[in-house]
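Single chain ahead, written as structure tokens, the form predicted on its own.
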Amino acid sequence: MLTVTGLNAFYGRAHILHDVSLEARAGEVLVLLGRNGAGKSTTMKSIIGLVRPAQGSSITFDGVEMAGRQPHEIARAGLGYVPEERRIFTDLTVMENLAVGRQPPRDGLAPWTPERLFAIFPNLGRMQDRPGGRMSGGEQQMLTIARTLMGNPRLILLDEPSEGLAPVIVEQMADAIAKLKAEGLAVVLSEQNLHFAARVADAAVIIEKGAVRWQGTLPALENEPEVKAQYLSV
């Protein structure tokens, strides 16, 4: 679904990734750990076009090239993307910010609905005609994802969706997108909280310094205790 190769991005002159690549694939959900400042959030970024990515970096979505495309070209061609900053219209209602991010279906996926969507956050379907800025943190992350499904994504990214959460939200969004994964989407989500990553995901990037120093599964990760005290202990 998703081929990353060779990703180098800088902010002004500074070289913030250093040939990332990375795959993730349709049902399953990959995890990019790291500590914060790491560049998980960068790599998202480059993906969805907010940093344009350097000259030879290499980014496939569905067997298309999208380096270099405009985030609004990246996300029409079924790409989504929730910022870890949520950016709700907070003025408007559940039901107005979910018609925000209507996209036409796409073939071979079921179109998301509200309905649809308030089967896995049944938190939002008890506020309908609530205001986004009347919503708890929690609330408003999954207002965030749903908007952004309603865009019929093949791929969604999800910048640390269980940051800042109480623990009780952070297991219904473990649940969202295990129901997420079980629709056939493929989904990656850049995490430092590896209980919940272990809990959601089938695959993991750890990324130290811009660049990614180790890959495999959730299971061959818990075997090598080395590994995490050197790239994800505190």
Contents of the next structure:
Amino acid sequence: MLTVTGLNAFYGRAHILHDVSLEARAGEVLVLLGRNGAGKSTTMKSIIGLVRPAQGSSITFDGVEMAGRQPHEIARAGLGYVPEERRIFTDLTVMENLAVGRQPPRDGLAPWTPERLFAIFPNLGRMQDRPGGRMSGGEQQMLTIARTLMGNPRLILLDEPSEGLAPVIVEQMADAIAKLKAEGLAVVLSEQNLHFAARVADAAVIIEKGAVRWQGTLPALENEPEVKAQYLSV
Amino acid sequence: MDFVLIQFLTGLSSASALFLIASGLTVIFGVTRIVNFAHGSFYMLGAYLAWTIVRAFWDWGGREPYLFVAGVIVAAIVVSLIGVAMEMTLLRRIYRAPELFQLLATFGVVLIIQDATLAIWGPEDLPLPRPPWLRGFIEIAGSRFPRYDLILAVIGPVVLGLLWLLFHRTRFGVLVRAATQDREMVAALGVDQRKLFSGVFFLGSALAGLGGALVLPSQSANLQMDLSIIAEAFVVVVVGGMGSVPGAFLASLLIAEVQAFGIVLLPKITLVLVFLVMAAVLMVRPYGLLGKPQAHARAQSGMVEPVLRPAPPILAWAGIAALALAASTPFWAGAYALTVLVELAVFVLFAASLHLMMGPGGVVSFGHAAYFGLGAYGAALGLRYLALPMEAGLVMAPLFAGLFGVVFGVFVVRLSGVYLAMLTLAFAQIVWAAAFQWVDITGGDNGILGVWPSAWATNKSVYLWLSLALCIGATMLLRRFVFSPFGYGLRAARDSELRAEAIGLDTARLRLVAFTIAAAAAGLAGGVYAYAKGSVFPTYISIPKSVDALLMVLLGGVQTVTGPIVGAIAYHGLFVGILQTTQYWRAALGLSIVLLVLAFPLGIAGFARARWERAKGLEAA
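Please supply the corresponding structure for the form predicted together with its partner chain (the preceding block corresponds to the form predicted on its own).
Below, the chain from earlier opens the complete complex, with every other chain and molecule after it.
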């Protein structure tokens, strides 16, 4: 569904991503694993177009080339992006935040409405008129995901959704991701937390120093203690 | 008591006009992050267009109030279309350029619109012939109050209400509020920024045009409207909090009332008063009354300041050759060339002093002319009151400017970004207002005359050599600062304040020292200029003078140390060249600025260096 081939990215002159290639399949949850600064966020930002992929990079979504397009074009093609720092609009209410994410329905998918989203994220339904700035970290994280879903994406990029959240909220987050998968969405998430990843993901890509070091299914990763020790342990 | 009420109402009516303009400016800034200098020009165009359109409507259908309203609205719409045209043809190409480049481009538009207006409507002030219903008075508490002013006073709150509805009840409005906080995120959610930006320019320019059209009956359309209103509008936007419409409303009220009462109670310092209010507000609330700290637009393009390097030998030799050539002009060129060269030397130092703050210091001063002017006035006042000779005057100039640099700098270095730029503008306007209004001491608009060099330096050749020695010497000294440990610390503080603090650098003090040095250097330039011209005027401190300095630095390229020198020469060359050849030199200059910004977003020297490095294969990967 999403195929990244030979992705290179730069910040100024610093070469951040080196020939990253990965594939996310429909109906699956793919996790990008790696330590802080490994290049997971940059990979996601390059896919959505916030960081410009270098010449020669290819990012196809359902066979259509996305590299070099504007973020809004990529989002409208059906790629949803949930940033690491949440970046909710603090002055806007929950309902207004959702309204910003709203895009026309997509063929073959039941369009997301606030009501359907509140069924998955019940907390949000109870604070529809609250400004985003007066919500807890967990609630904000739920709101960013709900906001992106309002664009009716077919694949959603989740950048470190469990970061900085209390264990109870992390559980809710894992449930929410499972529900999205059940809805037929493809999910690409980045994580440092292997336990969380193991709960939700089908396949994994390990990134270290901006390059892919390992990829395979999660069960396969469980059988590779050396890989885990080398790239994931703190 | 009646007097208080009347003054209060007068304040309300001017607050309305101010709010219309400032709200448009603040909305545009909030979403696009562009400080739109041309906003004042749109206000001016609104007045001129209304003058033409309303009169046409009246000629055609009688002087009815509804035809006036229709004319005002049509004028506002025409202005908004001009605003959108500017956004689509010019600004859209430079959204990723550094903030100041955008500012520069919009200033180019200011110049173009000024000359276009002059060409279309002529130099005369154009008052609207007012039918009786526009001229009436209303009896309030025993005093006569103009009825139209009362209508204006009501329009402000009405527009505030309409804007509130727009921003809370429409999708466009919600998107604007979201984009004001984080436009990149809005784009990642599938919103086409270009349409949003064009929409915002439509709205903002319409408000400016409406403001201009509405003040037409109580004032007149004139060519000074643009720059006089833009300074005030900047103040309102900054005091209210950039991007905040309710903040702009509060600030308009505050500023207009301060003016309304100030003009009666303290007529000599109204201008100073406004900027003092602004400085006071920014001291207490650095982001304005209702503003919020700007979310830093990171991940935009990962722009990193390039490392400054000492000039390669070839460049150093070119500099020495150029200097030698300049010093030899008395032997082969006429008197006019000598005059131009003295000015060039002065502007090179002026630009280099601004660059010390802008480049290595990362502090963008919007009011650098203040220190140039303070230097000039320091020398002139020294002559007038202490009978100081030129030698002492040229010592006095940098001292005087440096002293004010310390005082203002203490406040300035606490802020950052656009707020800092605006505070420097405010200080510059205070200095300008003092020079302009304090006639007893400074001679006001007439300036101080008779500031001539000592006998040994009256010869034009000698004065050129003196200017070159002082200005180029000081410029080289500034370069030394950049490549000294002090300069390294300054750049460290710019690139990462936290890390610089963590290794023990007192970043605020470093910036203050840089600010003071820059002010003193600009003061020396001002002093040399004063003796070259034999006189000083408040125009030395005016906004266009500060913009001149910014243009020179940006033209040359803020990211190189040689840039400001090249920029000063190119700018002054352009200026002299254009001035001599065309009646519409403003438009020609404006057009040159716009084209240069589009062609060289890194400045001339920056462009040359990028070429040079690419040729040498330094461009990584």
